[in-house]
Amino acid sequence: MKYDIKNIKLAKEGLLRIEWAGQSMPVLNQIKQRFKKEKPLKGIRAAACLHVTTETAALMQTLKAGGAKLALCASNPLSTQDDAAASLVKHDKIPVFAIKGEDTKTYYRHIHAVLDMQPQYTMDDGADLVSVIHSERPEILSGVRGGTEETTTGIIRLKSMAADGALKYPIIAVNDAQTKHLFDNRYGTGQSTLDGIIRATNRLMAGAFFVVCGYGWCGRGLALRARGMGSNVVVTEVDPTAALEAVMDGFTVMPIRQAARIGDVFCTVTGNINVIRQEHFKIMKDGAIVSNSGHFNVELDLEGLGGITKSKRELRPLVVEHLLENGRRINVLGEGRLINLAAAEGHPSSVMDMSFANQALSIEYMVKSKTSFENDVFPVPEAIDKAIAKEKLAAMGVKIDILTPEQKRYLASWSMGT
């Protein structure tokens, strides 16, 4: 079996951490037990480009239990947990191609390595796997039946491909499931991003001006958690509805140029390019902390920052101080990559339980479906979304009401008014 990881000797530590994560993933565990019996994925080949974490390891174990042949690579150069990668290779015999801190050349070599298995299904987080197949490995396309996408950034890219007629196989947008983005993006990103910033800097958040760029579900969660730590939270937005919501949620909203002058800590969560640019770095406070929790590091104009940097040095692991020509210092965290995975451990396993349940059930749905999918981006079936929510509530010991027959008739009727 081919693989490329940091150190196979980390497998024992990884095994224990995967077990710990699994204790908070009851929905995925239930799916795994069913998959062991039914083998709904028997014989299929699936290539995954995901953050290689303990939670992802639990997903890989579930898919293998269902009979799938797998290969896994990282969807971000800094997000890999090397011990989890080692455990998957040694204990689960799953080929993994991921090393924390790998350079760009290695990152894409690893993507090609998983594609060498000639996958029938793809599982992506950011759409790099899909992009490479279409642009560099078109000979694979004829054998690919479908795929899934985990994150907002990837969905944006894939919908653009579909609109241009460039997408050559169907994708299920796992990110758009309610049991994914309403929880993973908001509660997972909110907590893990703040965790990463604090681990990297050990700075006090109380009293600081914390600038959140973007008020989507990730931005909502981060703003909420930063306020909980006592920060003065400022939100920047380009969408008037999102900005209005942020105002009514009690946050201060202003343009990034204005926020750049007062912020102590900045974090981008937009999915867009060059959100914080050279002109913003120039006017930041001395000692400002800049980070990103959007999928790609392009949200920060690091090239523009380099153009006004006199010198730089690494003060702490994952903290690089840029001394600007104007004498001010700007601290960039984690090379501008996902700070919640670069400096912390990513989302808590409890929320990834629902996200990866969506992944597992969506792959099963595509394998079993007799429907002929068009080459487009599709939502997770509502029945799957609701079933995951129901199982999560049951695992938490929470019960809810059910509609009476009379209530069902009322909701289905147009004639029963006041």
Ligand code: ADE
Given for the second form:
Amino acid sequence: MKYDIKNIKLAKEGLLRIEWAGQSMPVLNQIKQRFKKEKPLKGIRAAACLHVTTETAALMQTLKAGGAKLALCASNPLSTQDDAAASLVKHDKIPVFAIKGEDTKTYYRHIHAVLDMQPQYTMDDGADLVSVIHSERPEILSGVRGGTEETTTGIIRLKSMAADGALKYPIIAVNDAQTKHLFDNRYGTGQSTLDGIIRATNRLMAGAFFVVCGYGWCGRGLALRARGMGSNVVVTEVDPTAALEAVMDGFTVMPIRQAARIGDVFCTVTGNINVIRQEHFKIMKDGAIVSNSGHFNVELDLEGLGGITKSKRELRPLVVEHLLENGRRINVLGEGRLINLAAAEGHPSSVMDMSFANQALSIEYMVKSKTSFENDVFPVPEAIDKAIAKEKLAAMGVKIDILTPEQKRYLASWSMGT
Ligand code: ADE
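The block above covers the form predicted alone; next, return the form predicted in complex with the named molecule.
Once more the chain from above appears, this time first in line as the rest of the complex follows.
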């Protein structure tokens, strides 16, 4: 079996941490038990390009229990947990191609390595497999039956491919399931991003001016949790409705050119490019901390920052201080890559439980489907989404009400009024 990881000796530590993650993943565990018996994925080949974490390891074990043949590479050069990668290779015999801190060339070499298995299904977090298959490995396309996409950024890329008629196989948008984005993007990003910023800097969040760029589900979660830590939270937005929502959620909203002057800590979660630019770095306070928790490292204009930087040094791991021509210092965290995975461990297992239950069940759904899908981006079926919510509640010991027959009739009728 071919693989490329940091150090196989890390497997022992990885095994324990994967067990720890698994303890908070009851929905995925149930799926794994069923997959073990039913083997719904028997013989299929699936390539995954996901953050290589203990939670992803639990997903890989689930798919393998279902009978799938797998290969895994990283969806970000800085997010790999080398011990989880080692454990997957040693204990689960799953080929992994991922090393934390790998350079761009190695990152793409690893993507090609998983594609060498000629996958029938792809699982992406950011659409890199889809993109490389379409642009560099078109010979694989005829064998691919479908794929899944984990994140907002990937879905934006895929929808634009579909709109251009360029997408050559169907994709299920896992991110758009309610049991994914309402929890993973909001509570997962909220907690893990603060965790990453705090682990990297050990700075006090109470009283700090914390600027959140973007008020999508990730921004909402981050703003909520930063407020919980006692920060003065400022939100920047381009969408009037989202901005209005931020205002009514009690946050101060202003343009980035204004926020740049007052922020102590900045974090971008927009999914867009060059959100904090040279003109903003120029007017930031001495010692400002800038970070990104969006999928790609394009949200901070680091080239623009480089253009006004006199010198730089790594002050602490993942903290690079830029001394600017104007004498002020700007601290960039984790090279502008997603800080929740670069400096912390990504979203906690309890939310990844639902995200990865959606992944596992979406793959099963595509494998079992009798009808062929068009080459487009599809939602996770509502029945799967609701079943996951139900299972999660049951695992948490939370009971809810059910509609009475009268209530069902009321909801179905248009004639009843006051
Ligand atoms: N994305 C965000 N957090 C993650 C985690 N813990 N595992 C895999 N992907 C993630």
